[in-house]
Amino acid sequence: MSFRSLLKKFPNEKDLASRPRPYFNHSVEMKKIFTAEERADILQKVGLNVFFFPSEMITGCDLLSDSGVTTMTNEQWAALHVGDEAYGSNRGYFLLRDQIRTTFGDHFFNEPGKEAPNAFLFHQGRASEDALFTQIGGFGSELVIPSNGHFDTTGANIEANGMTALNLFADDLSSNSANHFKGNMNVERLRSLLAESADRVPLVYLTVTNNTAGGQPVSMANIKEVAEVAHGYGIPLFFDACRFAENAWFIQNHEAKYKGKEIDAIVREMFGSVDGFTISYKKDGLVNMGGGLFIRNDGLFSKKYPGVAERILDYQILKEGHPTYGGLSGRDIMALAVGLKLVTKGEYLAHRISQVREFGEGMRRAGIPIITPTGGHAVYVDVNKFFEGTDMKPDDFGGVSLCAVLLGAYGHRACELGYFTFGRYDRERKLEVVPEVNFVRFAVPRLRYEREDLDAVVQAMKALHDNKDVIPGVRVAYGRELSLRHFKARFEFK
């Protein structure tokens, strides 16, 4: 009997409930141990703001963000050592140029010196957003940039340049529907906006995946429909492309037309619909630092605003340095070139997203109300449902309190993305204006934690949910009226 015929008598390894990770640990770092009392004392000193809490004191999981906290691969660490720190035209720049063309398409990176500039490197995503919005803020008055969900600093960059950031969430975002694409833009609301005010919309912005809306992905059908609507009015479409590879995985696995299609091909089809994109490579670039702004050389944005690319180039040089390093070290650029090769691999994405899904399922089984289905990078707890049956009110900012208690009592750090982060204080009416969403996000860093780490978070959240009636609200001691207030504020328990 041949070995292959013998294999057919056993269940396929792909059908087993548990499978080995597609990677192994290259090195480990031992944690320092701190008590709950020590953590509570520090939290009291920093005004219950988890952003100010020293990371070395986090004895559990640090799920504040998935941005820039990836555990890099040995290939990336090796690439760091051959980084060229030349001020102009370092070797990594050319490797990165070729990889960006391969990943997103040749039309997003022109040949420097031979064609008009259309690819701009920055030290991180928000700098690339600022470069874009600084230039288009002067295209008219009372401008509006609609999105399926602007993230905090994206919206802040838009508002800082005198424009309005408008979120057009899907209707079923907060429902219990099994729709895998709750990150979609609400196309009917987009049509209504453009029918009334197309002259006030310099571009449409689509976030993949939709971080503000529970980390939910966007379908290829929605991408193409939004492109058709925007282009029909002569308006360019841009991606906020931070989690493009994770979004492509959801398209591959949940849109019938794309079953069996390679992730690389899906990515190129996604980007075939847009006229440009901004990106923070600290997510699906699998690196600790990096961002970019890319404009399609034959796209609507280039044709509609022909002088903008040169102004962005001047902005980049003034703010970030020579265009061939754009605020990044040569080492960072080398690591990024390697990271972009890994991030579209099917085995990596399948493990990454299944880890987040299993984490979410653990929360759900423990009775924690989360946004379902889970997205690709985080589990989002519905704060309003979490505190149902208690006296918690909107201006008690239960999400802020929940994050502080979780960190103090159990050593896990999460992030409030709800009434405080996305809300604002109306000085004239002296009341809080609350947003449509009220979540606490548990963002899972890539390649960093294992199942037992995330299981510990689930157990901690169950303990808090079982005792939710004793979690107090918070009073804003400082920063209630500030912009980007969640980064700056101080709180006290009521």
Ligand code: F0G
Second form
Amino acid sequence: MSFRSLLKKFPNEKDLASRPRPYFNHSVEMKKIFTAEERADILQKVGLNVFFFPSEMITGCDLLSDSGVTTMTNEQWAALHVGDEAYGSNRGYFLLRDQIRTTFGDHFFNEPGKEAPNAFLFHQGRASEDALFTQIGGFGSELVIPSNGHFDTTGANIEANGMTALNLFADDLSSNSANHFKGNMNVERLRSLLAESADRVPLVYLTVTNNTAGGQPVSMANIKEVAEVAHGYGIPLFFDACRFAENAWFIQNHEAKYKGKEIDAIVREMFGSVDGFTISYKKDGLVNMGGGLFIRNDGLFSKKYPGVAERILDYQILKEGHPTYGGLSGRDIMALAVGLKLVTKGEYLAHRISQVREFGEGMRRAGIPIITPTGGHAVYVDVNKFFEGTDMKPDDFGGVSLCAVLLGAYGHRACELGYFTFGRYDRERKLEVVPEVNFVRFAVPRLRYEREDLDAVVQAMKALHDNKDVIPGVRVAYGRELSLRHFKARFEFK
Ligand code: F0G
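Please could you give me the other form, the form predicted together with the named molecule, since above is the form predicted alone?
Below is the whole assembly, all chains and molecules, this chain first.
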């Protein structure tokens, strides 16, 4: 009997309930163990702001961010060793250029020195955003940049350059509908904005996946429709592309037309609709540091705003470094070139997305109200629903309190992305201006945790939910009126 015919007598390994991870631990770090009392004392000292809590004391999962916390592969560690720290045209730069062309399309990276500059490396995403928005801010007055959801630093960089950052969320974002693409831009709202004031819109932005809107993906249909509307008014479209590969996986798996199409081809089709993009490689670049700004050489942006790329180049040289390293060390560039190759691999993405989905399913089964379906990089708990039936009021900042108690009592760190992070205090009216969304986000670092780690978070959240009546609100002791206040504020339990 041949081995292959013997195999037919066993269930297909793909049908087994548990599948091994497509990787194994290459090296590990032993945690230091601290007690809840020790953590509580520190939290009290740092004003309940989890950003200031020492990561070494986190005995559970650190889900504060999925940014820059990827566990790198052995190939990436090996690549670090062959990093070339030359001041000009280091070895990794050429590898990265080739990889960026392969991943996103040739037109996003011109031949350095030969053709006009259009590819700019930065040390992280927000630096590339500032490089772009400092230029665009000068295009006129009362400018508005609409998006399906600006990330906090993106919105802040737009506003810091004198423009308005406008979020056009999908209508069903907070509903429990089974729609897989709640990250879409609300095209109706875009149409009416442009019908009224297209001349005030220098650029339209799409964040893939939509971090501010529950980490939800954007469909190819929405990308194409937004491109058509924006281009119809002669307005360029850009991606905030941090989680482009995860977004492509959702398109492959939930948009009928793309079933069976390779992720690489889907990514290139996505980027075929945009005139440029900013990106933080700390997410789907699978590295600890890196970012960039890329302008399509034959796109609407380069045609409409000639000369801008040259000014961005000057900005880059003044603020970051020579365009061939752009604020990154040569070894970081090497690790990025390797990371970008892995991130679009089907087996990697299938595991990544299903890990986040199963984490969300665990939360849901435990009765925790989350945004469903889960997005690509994080599980978002709906804070208003979590505290339903209690006395928690909007300016008690239940999300902030939930994060502090979770970290103190159970050793897991999550991040408030809601009334405190996105809200602001109106000094004149002496009240809080409340945003549309109120979440606590559990961002899952790539290739870092196992199921049992995330199961422990679910159990901790269930214990908190069962006792939600005794979770107090917080008073803002410092920083209520500051910009980017969530990074700086201090709180006290009421
Ligand atoms: N855009 C999006 C959608 C992001 O999620 C982030 C960062 C940035 C831009 C800025 O990139 O950090 O490299 O400057 N998000 C991290 C997070 C910080 O936790 O979601 P950066």
